[in-house]
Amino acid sequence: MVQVTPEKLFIRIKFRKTGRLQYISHLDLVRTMNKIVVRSGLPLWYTEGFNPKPKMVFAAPLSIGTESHFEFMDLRLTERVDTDLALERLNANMTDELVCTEAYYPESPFTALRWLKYEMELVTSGASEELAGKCNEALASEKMEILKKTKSGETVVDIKPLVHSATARFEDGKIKISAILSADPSSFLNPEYVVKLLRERCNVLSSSDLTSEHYSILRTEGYFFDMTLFR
């Protein structure tokens, strides 16, 4: 439990990052947020040194190409401010694709975030109830081995221990996947690896025509170890 004191006062900002902004990197996001929080006029705490900066900490950075309704930033302040006022001032400098949805004073550190939920939509040839069934078989298998590139080359990795749950369904002509994956910094699982598994085992997204098939990934929720909603 974080002890909030005048010397170390953080306000937690929940925000979403969607649309075209899914293609900016985490570093670009940090730079953008830096400008936004400075313009907000909030009583920011700055680092010391030659180039002082507001103290910002982010939870579970997104990979490029993933949208999210469940992003968090802890912002250090020099004094307590009203959370509604903080939200108003931040959103005055934001867009519909990058917008703050909640502000509060946290009681838990980001290290308590253990699981993240993703919704994936695969527009793929042959999408059907049968293909969704094959995807479910792959997602329920005892081992979920994929070929992963590392600095030392390619290696086979079993991602099964990092998957809390994953299911597939056929809906609206698409294969839709709901998955809850590890958010632990030491064993974080990128949802792209779930898509990779289905490519290799179920032959989804295999067309040579890149315009006919595509997929999207949206982060929707996060959980503590006991699967209660993270805050």
Second form
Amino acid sequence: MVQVTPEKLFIRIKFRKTGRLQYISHLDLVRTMNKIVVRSGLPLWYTEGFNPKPKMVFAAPLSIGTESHFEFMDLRLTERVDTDLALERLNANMTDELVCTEAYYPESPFTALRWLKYEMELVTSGASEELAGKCNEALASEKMEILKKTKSGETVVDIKPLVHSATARFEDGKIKISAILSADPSSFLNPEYVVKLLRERCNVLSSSDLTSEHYSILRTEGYFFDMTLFR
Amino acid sequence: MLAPSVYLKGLEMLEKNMSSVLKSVSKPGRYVGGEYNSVKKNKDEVKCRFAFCFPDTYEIGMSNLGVRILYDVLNREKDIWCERVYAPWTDMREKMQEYSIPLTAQESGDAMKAFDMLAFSLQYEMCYTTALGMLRLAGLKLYASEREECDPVVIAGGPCVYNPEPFAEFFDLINVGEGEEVLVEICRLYIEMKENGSYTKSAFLRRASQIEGVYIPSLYEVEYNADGTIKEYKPKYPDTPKKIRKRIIEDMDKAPYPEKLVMPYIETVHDRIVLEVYRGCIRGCRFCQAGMVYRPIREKSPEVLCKQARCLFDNTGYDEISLISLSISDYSELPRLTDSLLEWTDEKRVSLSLPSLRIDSFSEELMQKVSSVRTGGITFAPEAGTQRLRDVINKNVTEEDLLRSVNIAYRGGKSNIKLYFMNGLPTETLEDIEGIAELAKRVVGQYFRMPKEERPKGVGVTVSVSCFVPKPHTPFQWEAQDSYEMLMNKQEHLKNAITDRRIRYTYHDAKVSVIEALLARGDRRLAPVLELLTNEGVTLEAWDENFDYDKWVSALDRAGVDMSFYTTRGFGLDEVLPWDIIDIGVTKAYLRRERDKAYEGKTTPSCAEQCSGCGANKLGGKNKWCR
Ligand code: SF4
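Alternate state requested, the form predicted together with the partner chain (shown: the form predicted alone):
Full complex below, order starting with the chain above.
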């Protein structure tokens, strides 16, 4: 546990980034949050120097195309404020696709966030119980090797150790996946790689017509090392 | 041409199946809307749906001050809903064509065809093909005469309408001058006629032609002389105005200014608060169109500006305020404005920036107060290399002014200085070109004249040269543009004249300037050229990678248009000019006088020193200088 010292007072904001906001990059989210916290009128602590900015720290950045109900930002303040008031002030300056759900003074660092849970929905041709079974096989195999692009070309990576659990099912005409993946900054697994694995092994989402097939990814929860809910 | 049903399918798709498309294009955040402070209204309570269509990317369009102002003005009206449409980047456009996805507005997600009015903001010549491409993506015919009764009224506005002729036939209505009042009047007339059942498009346009600042191109016939010049503009009806006088806002302090700004999620080019300090310009640079068409000068008071700035800060959270106008240092109350802004901006960590500084106004004090001057690069625009040529163009700055400013900049720790020039100016000789190199050398020389211990590290001077484009409604509107070869030769000559390694030389390919001149000075006979290029998918030409000169040459050739007629030909002083239909307030007689003085090498004082009777005073307006 980190001791919250008066000189470094952070308030933790839990928020959702959904709908159209999934197409906004992390960098643009930071820029947006910057203006939101300024508008909120909270007692912000600013960085020193030529170009002072409010101090904000984010947990596990999202990539474009992933929605989330489980986002965190630590915001540095100069004085303690009531958490309900902070929540209200921030939400007054946000839209319904970027909403704060909780504010509190944190007791754990972001580095303690070990796993993240994702719910994925694949609208793909051939969606069936059978295809879901095939996906389950792929997700349960000993090795989950995929081609990963790196600076020096493509390399084969086994993502298996970064997958805590992953299962597929057939529901509402779609293939639905629940997966708990590594959130550790040194071995973070982008959920897109799970989709990629299924694409390569199970022939899902293979149509060249972009408007006939699509998929969504939603981050729902995150956990400490012992699988209790992160906060 | 796609059937309307296809567009309906497109709409449904937008909601359901767009995600794969959005994931496949660059910067998808451009296309999704939903920005904070964007205006949502109930469609059932709205009587006129209006869309601003910006013929460039989202990042450019979102930064446009005119659109920001007019978006606010129109949305203040309860029964008008104003939305925004931007041009898709080429990757997205391909997808839209492939899947018949219509171009939609950011707020409602509705296709352009669903609107009552589509207003294009034409900011520069190289956006014309983009605007026409957007009409295509909307599923609309290009020519106004070919569109259906139920299609939206298509409007053009912005600085390019001071010569609307090359694109006039594509638009139903053209808004000449400042739009704050006239656009609301147009919408009111539309609503009135729809409600009392008298609306037909043609009846509406005829009535709209009676509103000052409205030009209806279809109400005129143009006749030409045997030599290709214009004979006359024939109004079709007795009540059709002979000339269209531009509209202005008389009292800038009372003019509405946005209290909120739509906040882009993605980074845009001017992602900051922009404070318009005044309209017009007291200088009379003879090449500058903005300096003529925005006359007379109307200032805002520091009190009003300060209030507007604070309100915008509270509603946006931006950390930068940019003070803009054509020549900010000419604002008569600049010290009072910056002082009262600095009373609260420092505490709120908001910085001030000034984008345009005149050489003769640069001071140590400004460098301290204004952070963009404190931290950014320094740019000066002498425009010409010799005093003789600077006098011809009426750029009232001297070499001493420049060297003094450069000195202050060096002493303030700036070691990189950028100098802007133009080549191809009227009366220019190779001596003037060499003058650019010499002036740059003297700027470097100033650095070495300083005691060593006071010099900032590593001096570097950038000489940036653009090509002169003779613009309508300027004293140089009659001038011929140098041929492409001449312009390139001059650039080459300058390149050879610059020998100092500390001077960096950058210039634009003159091909763009040639096309700019063609479009700036063109008439209605260019419409088929624009149509051909649009048919071939030419778009977003303001971006170097999309501009293809050869396509222009080929289209001109096929349309049987001789480019040199518009570019390298000097227009006759008695000739009917394509833009004579537009009355900007400044008289042709004044432009003639200024032209004559240019050839005599005589300068004209600024409006602040002495009014030279340009004629803009007849437009009215609360201003300090006009006689
Ligand atoms: S009327 Fe005189 S002061 Fe007014 S803009 Fe014209 S020249 Fe300047």
